[in-house]
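Read the single chain below, which is given as C-alpha cells and is the form predicted on its own.
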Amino acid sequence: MKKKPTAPYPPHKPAAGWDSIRSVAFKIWEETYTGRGVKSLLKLNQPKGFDCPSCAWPDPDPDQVSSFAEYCENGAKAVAWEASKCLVDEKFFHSHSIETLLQKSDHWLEKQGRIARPFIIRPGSDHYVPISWEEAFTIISSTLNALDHPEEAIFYTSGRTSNEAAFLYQCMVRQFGTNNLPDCSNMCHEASGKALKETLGIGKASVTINDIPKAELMLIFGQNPGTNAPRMLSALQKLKANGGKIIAVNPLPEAGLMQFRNPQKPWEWIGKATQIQDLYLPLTINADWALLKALQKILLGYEREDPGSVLDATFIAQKTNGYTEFLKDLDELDQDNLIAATGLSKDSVTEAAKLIKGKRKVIIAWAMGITQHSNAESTIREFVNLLLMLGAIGKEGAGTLPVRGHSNVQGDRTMGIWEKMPDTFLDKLGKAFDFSPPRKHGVAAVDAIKLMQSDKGKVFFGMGGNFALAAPDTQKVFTALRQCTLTVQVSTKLNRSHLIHGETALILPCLGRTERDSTPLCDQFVSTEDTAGRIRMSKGDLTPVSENLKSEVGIVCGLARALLGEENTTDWEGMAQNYDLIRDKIEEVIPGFENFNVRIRQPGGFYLPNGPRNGSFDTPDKKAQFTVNPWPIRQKAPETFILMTIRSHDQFNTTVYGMDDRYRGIKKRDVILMHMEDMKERNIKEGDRLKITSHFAGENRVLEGFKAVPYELPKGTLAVYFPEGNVLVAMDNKSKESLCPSSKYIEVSLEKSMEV
C-alpha cells in the first residue's frame, strides 16, 4: 500500500534543550544590557526573587527550586523584553504620529522599548505629548465624575496585575459605583471556572505541581505546553520517569508533547530525547466531547464485564450525586457515532480506553483548545464526569488541571476582579472599607465592547494588557474604543491599544515585575497566585528604567484619591507607602488569607484552601456532581472549513517576540496552516496567498493575503496565528454560559487572493 505524503511541517524536532538556551542568550543580548538581563534571570522564580511575568505555571517547592535556572525559554524572553534598554520618550512621540505608528507591526511597536513617562493625546491631535501624573489623575477623575452614571465606565484588567494592585483596583472601582470589571479571564478560562465551580465547588485546579509525578496517567487536551507553559514539561518528564503514561489530544501535533530535552540538564542536550506522549489523538476540532463520551462508554463496558476493575463504586456512592441520570444518558448514546464524530479510528480510541482502565491516579489537563468553544463548559463537565467515574478526585496524583495562561490571572479573580462577585465578598468588602458596594452585575469583555459600541460605555480604563488585539472581532473592537470619550492604558511597553484610542487618551507607565518598587518607607513586594492556587511573594530588584514610573499600586492609590475625593475614608496614601496594609485588608475580606503578612514571607508562600484537593466539595449538597450534557453539534456548510487561532513559539499572548515559530518550522506570521489533501483538492500550492472569509449569523469577516502552508492537521481544519486571526471571530460566536469567544471554532471559506 502506497504511503500518503506527509506535510513538511512540523519538522518533529525535540522541544527545549540547547536551542532554548541559544534563543534565551540571543534575546538577552538583543533586548537589554547583558548584566541587567543575567541579574534578572538569577532572581526569576526564586523564593526571594520575583514571579515570572509570563505564564502561571507553579513553581516547585523551595527545596526543589533550581538556584541557577528556574525558568523556561519564554519566561526568559518576557524578562528580557521587560528589561529593555530602549525608551519610548517625548522625542519618540514627537517623531511618530498615530497615523505613522498604525502602519507599524505589533512586534515593532513593543520593540521600541519601555514607556518612560505619562503621555496624553488630546482631541484633534495626532501625537502623544508628556503630561504630569497629577494632571493625568485630574483628567481621568474629572471625566469619570462627569459621567451620567458610573456604569458608563469600563475597568479592564490584564492577568499580570499583582494581588495587591488588583484588590485595590476593584475596591476603587466599586467605591466609584460600578461592577464593570471585565478581565482577560473572560476570553480564556472563564468556562473552566464556571464548569468546575458547579461540579466540584471551586473553579480552580484540584492538583498541585507535586501531584503530577505521582499520576499513573495524564490526559492533556487542547494544550501546547512546549510553548505556553514550558516548565510543565519538566513535571511531565518526572511523571514519565515514574512509569506514568500520557495521552495527548489535540488537532495539531506539538513538539513539546513529542520529544523533550530538559534545558536545565546539559547531559540531555544530546542523545535520545524524552518521549512525552504515549498516545497522540489528532481529533477533529471540537470533537473532545464525543471522545470523552466514547471513552466513558467503553470504560463502562469494561466495568460491566468485570465489576470493580474500572469504576470506583464506593467513591461514586459516598461522594457524588447525579450518577443514575448520567448512566441513563450514557447508555442512550451510540458508541460508533461518537467515535465517527472524533475523526479518529476505533482502534486508537480503544487504545486510549485501555490506558485509562484500572487507573485511579488520573489527571486531566486542558487549556484554550477546550475553553474557547461555544460548548466549552459541557466538555469540561465531561472531564469531571470521567474523573468521578474513576474516583480520581481528592487523592494524590489525581484531579483537574486547567492550565491558566497569564501570570496571576487566577489571582486577579480571587482578589475580586469579576463583574459578578458574590454577595458574601461584597458584604465583607463594604465592611472593611465602610461603603456599600454596588450589587448590579457589570459587563464581561464581550458585553463591554457592545456597551462602547452603543455609546453607553464612554470611558475605557485598561489595567495592563492589550485589549484592542486580545478581544474578538477586531474591527468592531477598534470602532468601539474610538467612540469613547476617554481611554486610559496602564502599560510598560507600546502596543496597539495605545493607537486605537478615544477622543482623549492617556498612557500611564508602570513598573515591571523585575524592577525595585521603593516607597519612602522601604522597598515593597507584591504577591501572585499560580495555576495551582499557591500565593507567593514577588520582589523585583532592578533599577527602574525611568524615574517617572509608578507602581500599579501607586497608580491606583493616586487615582483613587483624585476620583473619590479627600472626604473618602480609605487610607489610599498609607497603602501606597506600605503594602502590608493592603494585605491586612485582603485578609479581612477574602477567606484563606489568614495571617497573610506572616505566611507570604515564608519561602514558597502558601496554598489557598481547595476542597476537591481534599475530597470535599462546596456544592449545595456537598457532593461532586455528575452532569448530563447534550451533544454539542454545530452545523456548517459542506464546502467550508473550521479554523482555529493558535500561538507561535515566539510570542506570549499578544506580545510577539519574533517571527520564529521554531517548533513548527515556520518563520512568518501571515500564514494559514492547511492539510495537504485540502490544498490539492483546491489547487492551492504552498505560498499561495488566500482570502479567508468567516461566516457567522449572516455576517462575513475577511482576512486577506495569508500564505498557505501544508501542515499535519485533520482534513477540513485550518489554523492561523492569534491575534491576527481575531478579526475573523464574531463577537457573538461565544459560549452562552461563560460568554467566552469561540476562537477555536470559526467557520470559514477560502479563495485565492487577487495577484497584486
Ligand SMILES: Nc1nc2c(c(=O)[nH]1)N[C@H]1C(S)=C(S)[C@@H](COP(=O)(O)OP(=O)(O)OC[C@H]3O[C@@H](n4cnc5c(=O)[nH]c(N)nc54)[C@H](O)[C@@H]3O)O[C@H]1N2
The other form holds:
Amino acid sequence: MKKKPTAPYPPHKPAAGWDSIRSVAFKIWEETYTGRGVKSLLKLNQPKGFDCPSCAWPDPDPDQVSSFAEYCENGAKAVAWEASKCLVDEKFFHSHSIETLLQKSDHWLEKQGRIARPFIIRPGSDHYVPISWEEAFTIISSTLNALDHPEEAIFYTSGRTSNEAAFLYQCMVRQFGTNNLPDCSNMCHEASGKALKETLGIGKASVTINDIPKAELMLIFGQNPGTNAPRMLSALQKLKANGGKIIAVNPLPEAGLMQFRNPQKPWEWIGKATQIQDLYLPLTINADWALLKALQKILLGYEREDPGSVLDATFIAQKTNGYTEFLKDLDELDQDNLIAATGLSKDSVTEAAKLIKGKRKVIIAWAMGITQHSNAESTIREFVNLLLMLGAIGKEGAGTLPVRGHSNVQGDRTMGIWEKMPDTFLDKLGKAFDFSPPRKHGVAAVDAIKLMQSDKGKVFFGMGGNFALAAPDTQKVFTALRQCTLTVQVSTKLNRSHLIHGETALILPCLGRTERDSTPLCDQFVSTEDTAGRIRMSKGDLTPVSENLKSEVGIVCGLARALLGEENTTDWEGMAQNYDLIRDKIEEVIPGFENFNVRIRQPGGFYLPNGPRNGSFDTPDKKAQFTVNPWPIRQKAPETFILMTIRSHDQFNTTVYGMDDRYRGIKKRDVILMHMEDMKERNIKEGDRLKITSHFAGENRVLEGFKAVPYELPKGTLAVYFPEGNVLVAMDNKSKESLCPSSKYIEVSLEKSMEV
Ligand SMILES: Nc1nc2c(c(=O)[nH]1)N[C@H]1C(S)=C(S)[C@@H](COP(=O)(O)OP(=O)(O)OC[C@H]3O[C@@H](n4cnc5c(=O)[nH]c(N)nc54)[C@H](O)[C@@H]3O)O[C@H]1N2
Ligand SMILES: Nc1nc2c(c(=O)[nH]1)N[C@H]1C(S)=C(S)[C@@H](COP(=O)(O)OP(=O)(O)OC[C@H]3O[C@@H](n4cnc5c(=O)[nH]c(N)nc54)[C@H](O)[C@@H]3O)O[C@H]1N2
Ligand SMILES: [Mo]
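Could I have the structure of this protein in the form predicted together with this ligand, to go alongside the form predicted on its own above?
After this comes the whole thing, all chains and molecules, with the earlier chain placed first.
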C-alpha cells in the first residue's frame, strides 16, 4: 500500500531535553555576555528568590523545588531578556528618530536593551528626549486633571505587574475617578473567569499542582504547554508515572504533548522520551463544544446501559442544580451530527469516552485555543457540565485548570484590575482609603480602542505590556493611539507601543522582577499569584541596570501624589518606602489575605480560599450549576479558511526572542501554516508568498507576502503567528459575553502575492 504523504512539519521530535538547555545557554550568552543572567537563574522560582516573569505555572511546594533548575527554557529566556546588559539611553534616541525606529522589527526594538531613564516626546517632535521623573509626573497629572472627565483616560495593565503595584495602581485610578482599567486578561482568559464564576462560584482553577499527579485522566484542550507552560510537562510526566492518562484536543499536533525529556533530569536527555498524550484528537477548529456534547451523550448512553458506571448521582443530587434541564437538552441533540461537526472519526470520539468512563479523578485544562473564540464561555460551561456529571470537582486529582498566561495576570485581577469590580470590593476599598470609588463600569480592552477612536479617550496609560501590538485590529489601534493627547508606557524594554504614540508621549522605565528593589528603608519584595491561586514572595537581587529606574510601586506612588494633590489622605510616601504597609491595606480590602505580612514570609507562601477546591460553591443557590448552552454555529463562506493566531516557541507574546519555532521545525515568522492538500488544490508550493484577506461584517483586512508552509493541521484551517496576525482580527470579532477577541477564528481567503 502506498504511504499517505504527510507534511514535513512538525518534525515529531521529543520536547525539551538537551536542545532546550542549549537554547537557554545561547540566549543567556547572547543577551548578557556576563554572569548576570546565570546568577539570576540561581534565584529563579526558589522560595527566597523571585517569581519567574514568564508564565503563571505554579511552583512545587518548597520541599520539592529543584535546587538545580526550577525553571524551563522559556522562563530562562525571559530572565536573560530582562537581564540584558544593553541600554536604551539618551544617545540611542538621539541617533534614532521615531520614523527610523518604525522601520525596525519588533525583535530589533526589544533587543536594544533596557530603557535607562524616563523619556518624553513633545508635540511635533520626532525624537524621545530625557526628562526628570518629577517633570514626567507633573506633565501626566496636569494633563489628566485638565480632562473634561476622568473617563477620558484609560489605564491598561499587562500581567507582569506585582500584587502590590497593581493594588496601588487601581486605587490611584479609582481615586482619580474612573473604572477604565482594561487589562491583558480582556484578550486572554476573560471567558474562563466569567464561565467558572457563574457555574462554580469562583473564576479560577479549582486544582493545585499537587492534584495533577493524582489524576486518573487529564484532558488538555487548546493549549500548547511545551512552549507556553513548559513546567506543566513535568507535572504531566508525574501523572503518567502514576498510571494516569492524557487526552489532547487540538487542531495542531503540538510537540510538547507528544514526547518529552525533562530538562531538569539530565539522565533523561538520552534514551526513551516520555510519551505524554495517550489519545490525540485533531478536531476541527472551534468544534470543542460539539466534541464535549458528543462525549456527554456517549457517556450518558453508557450510564443508561450500566447505571453508576459514569454518573456520580450522589454528587449531582447534593451539590448541583440544573441537571434536569441539562439532561433534556442533551437528549434532544443528535450524536451523529455532533461527531460530524468535530471532524473526528466516530472511533476516536468513542475511544475518548471510554477513557473517561468510570473515572472520577478527572482534570480538564485549557488555554487560548478555547478562550479566544466568540463562543468560549459555552465551551467552558460544557467543561463544567462534564466534570459535574462525573462528580469530578472538589476532590483530589479532579477539577478545572484554566492555565493562565502572564506570571501575575491572575493576581492583578484579585487586586482589583478590572473594569467592573463588584460593589463589595469597591465598598471596602472606599472605606480603607476614605473615598468614594466610582461605580460606573469602565471599558475593557476592545472598548478602550473604541473610546480612543471616538475621541472620548484622550489619555492612554500602559502599566506594562504592548497594547499597540497585543490588541486586535492593528491599523485601527494605531490610529486610535495616535489620536490621544497623551500616551504613557511603564516599561522595561522598547516596543511598538512607544512608537505609536499620542501628541505627547512618555516612557517610564521600571525595575524588572530580577532586580533588587531598595528603598531608603530597606530592600523590598513583592508578591504574585499563580494559576492555582497561591501567593508567593518575589525578591530580585540583581543590581538594577540603571540608577534612573523606579519600581512600579514607586512610579504609582510618585504619580499618585502629583495627580491627587496635597490634600489626598493616602500615605503614598509611606507605602512607597515600605511595602508591608501596602500589604496591610490589601489585607483590609481583599478576603483571603488575613495576616498577609506574616504568611507571605513563609517559604512557598499560601493559597487563597477556593470554594470548589473544597466542594463548596459560592453561587446564588450555593450549588454548582449545570447549564444549557445552545449550539454555537458560526457561518462561513464555503471557499474561505479559518485562521488562528498562535505563539512560536521563541517569543513571549509580543516579545520575539528569536526566529526558531523549534518544536514545529519552522525558522521564520512570516509564514502561514497550511494543509498539504489545500496547497495542492490551489497550486501553492512551499515558500510561495500569499496575500491573506480576512472578512468580517463586510470589511476586509489584508496581510501580504506570507510564505506557505505545509503543516499537519486539519484541512481548511490555517495558522499565522501572533502578533503579526493581529492586523487580520476585526475588533468586533469577539465574544459577546466576555468581549474577548476571537484571535483563533478569523475567516480568510488566500491568493498568491505579486512577486516581491
Ligand atoms: N514561552 C511563552 N510562554 C507563554 C507565552 C508566550 O508567548 N511564550 N504567553 C503567555 C500567555 S499571556 C498565555 S495566555 C499563554 C498562552 O498559551 P497557549 O494557549 O498554549 O498559546 P497559543 O499559542 O495561543 O496556543 C493555543 C493552542 O490552541 C490551539 N487551538 C487553536 N484553536 C483551537 C480550537 O478551536 N480548539 C482547540 N482545542 N485548540 C485550538 C492551537 O493549536 C494552540 O496549540 O502562554 C503564556 N506563556
Ligand atoms: N492575535 C492575537 N492577539 C493576542 C493574543 C493571541 O493569541 N493572538 N494573545 C492575547 C493574550 S493571551 C495576551 S495576555 C495579550 C498580551 O498583551 P501584553 O501583556 O500587552 O503584551 P506583552 O507582549 O506581554 O508585553 C510586553 C512588554 O511588556 C513590558 N514589560 C516586560 N516586563 C515588564 C515588567 O516587569 N514591568 C513592566 N511595567 N513592563 C514590562 C516590556 O516593555 C515588553 O515590551 O495579547 C493578546 N493578543
Ligand atoms: Mo495571555
